[in-house]
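Encoded as structure tokens, the following chain is the form predicted alone, with no partner shown.
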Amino acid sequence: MHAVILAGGKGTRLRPLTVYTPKPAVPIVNRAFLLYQVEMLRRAGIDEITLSLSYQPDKIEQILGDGAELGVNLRFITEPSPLGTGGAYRFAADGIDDTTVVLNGDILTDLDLAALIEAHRTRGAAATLALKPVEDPSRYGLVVTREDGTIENFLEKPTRESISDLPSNTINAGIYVLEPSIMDLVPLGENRSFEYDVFPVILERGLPFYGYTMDHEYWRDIGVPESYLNANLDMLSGRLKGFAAQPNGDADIATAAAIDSRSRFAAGVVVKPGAKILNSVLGPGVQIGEKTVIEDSVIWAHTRVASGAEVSGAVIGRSCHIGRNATIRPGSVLGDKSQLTDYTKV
């Protein structure tokens, strides 16, 4: 089998992180969260992986390499032109002639990719969708299903006054099990999107088309600053299953110092006598300063956070400086080398 992973997009939503930093390298505890699917994708036995990029690929190409420490074999194409997740897919899976799983490159999941597999294989579809209950759909496409499981329509973004009338809160979690045939519905090298453009055309050819609903499965799309730091923070506290923590690096921790069990750091992290560390990501080389408190918050590599300044359910980009006795509020979110001066409020 093969697998497309579709890290072509900008990143908007997720900004200012991704100014520099394409959505797909974005560390989820100290790691690129690319590598996640990846991984996910190799459990279930899947190791020719295409991904498919536009913004920034040499930053991605040069984090992955070619996939051989990852026990995967790795290939890289990228879009001569925005393609949308069809036309991307139609690209990257040009001469394919396999049953393919298609991932958005920002979703974060610990679904059994080899259930959703088999079921599709069992049905005999020709395309199957993993779907997720949710409680406010109107952010995503809602995707109504019968008893048999078959898909029955689509609604993009509908309106929160809607969906009170609609049977169903699943919503489309952009993981695809797809067959060859499906290709043939994509003009090669044309802009597609496969919600509006590709699954209409298989439900009007009654092609064999069913979903395959998340129940108890850990699901999130990282493309914005809150759902990104909570998905480090569900990282942290063991919510998905199946990825191992990864290891703290060498780095110098007072005696002093306090870090929670928690609470993860890369190495050539330095904690000053006096800091508390709880429940929180520390980046390469980050310093923190005496008496300073990190809570809840993400702080990516070489930023220094000056003593007695507190930082408390905040994203923080590289190389920040953030200066004595500063303050940084929940749901703050600094872009790559930011400068905060002492004693500053945000």
Second form
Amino acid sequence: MHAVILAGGKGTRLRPLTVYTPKPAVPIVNRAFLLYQVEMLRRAGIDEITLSLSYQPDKIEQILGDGAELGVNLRFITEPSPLGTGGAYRFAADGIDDTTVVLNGDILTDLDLAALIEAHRTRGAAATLALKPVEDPSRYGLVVTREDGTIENFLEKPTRESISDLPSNTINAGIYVLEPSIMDLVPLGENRSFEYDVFPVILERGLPFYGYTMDHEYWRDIGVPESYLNANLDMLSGRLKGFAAQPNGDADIATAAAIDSRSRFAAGVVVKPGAKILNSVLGPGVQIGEKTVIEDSVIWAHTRVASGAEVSGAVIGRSCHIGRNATIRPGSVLGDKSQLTDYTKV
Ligand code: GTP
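Having seen the form predicted alone, can you show the form predicted in complex with guanosine-5'-triphosphate?
Below is the entire complex, every chain and molecule, led by the chain shown above.
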């Protein structure tokens, strides 16, 4: 069985984090995001995985290698120009004559893919979409299903005002099971979107098209900074089932520093006396000065936070320098190589 991971988007909403790091490679608790997806696929017995790339493809290939260490076969396909989600699937899946699982490369979930595939097969579906009920569907495409699970229609990104009148609160979760016949609906090499171009045609043709609602599973797309941060914090709190906690690296932590048991740190981290690290992630080589407090935050590799600084609810990119006694407040997102002078407040 095959899978295609759509990992070629520019990730504009996750800027500045995606300026130097493509979205599928951003670290979640010190591990490249795509590795969680690969693990989920492997758990469902899928070991032939095609990565559909367009933006910064080399960085993704470098991080993942050939997949041997991960116990899967990875194939990388780079589009000559971005083809959109549907076009990218068609391009990457060309020649695959088997049922294929397609994942948006920005979905963190503990969905049991084997159960999704089983439902797809039992119903004899041509296409099955995983659906997730959410409170605020305004960022997403809504999917309306009938009682028998077949898909009735799609409503793309409804306005907040219209939400109370909507017939459903289940959104397209960005996880699909598709029969090879779906490829016939997408011209090879052309830009197409699943949501706007491919799914409406499946409906029009009257093909067996089902939704599979994820009522209890964890699901989050990491496409905006707030949800990227929350994905890390959810992983720290153990909300996702089936993913082992990332082990701490070999680090130099002062005995007079306090790191709570939830926080995770990578190799080469230095934490000076009097510092407090609470519910946070420190990437490789991060240095934390004396009496600095880091809370509910994610700090990428090789960033230095000088003494007396306070960082709360923030994401700080690679190789930044945060000056002494600086305050970084909740919601802040600093791109790679940011420099904050002493006493700065953001
Ligand atoms: P934004 O720019 O922030 O909207 O993010 P994005 O570029 O990732 O777009 P979006 O979140 O809509 O994409 C959903 C998934 O499809 C992501 O995993 C993207 O990597 C992927 N994707 C989007 N467009 C393309 C494309 O043209 N080619 C490929 N290969 N993947 C794509």
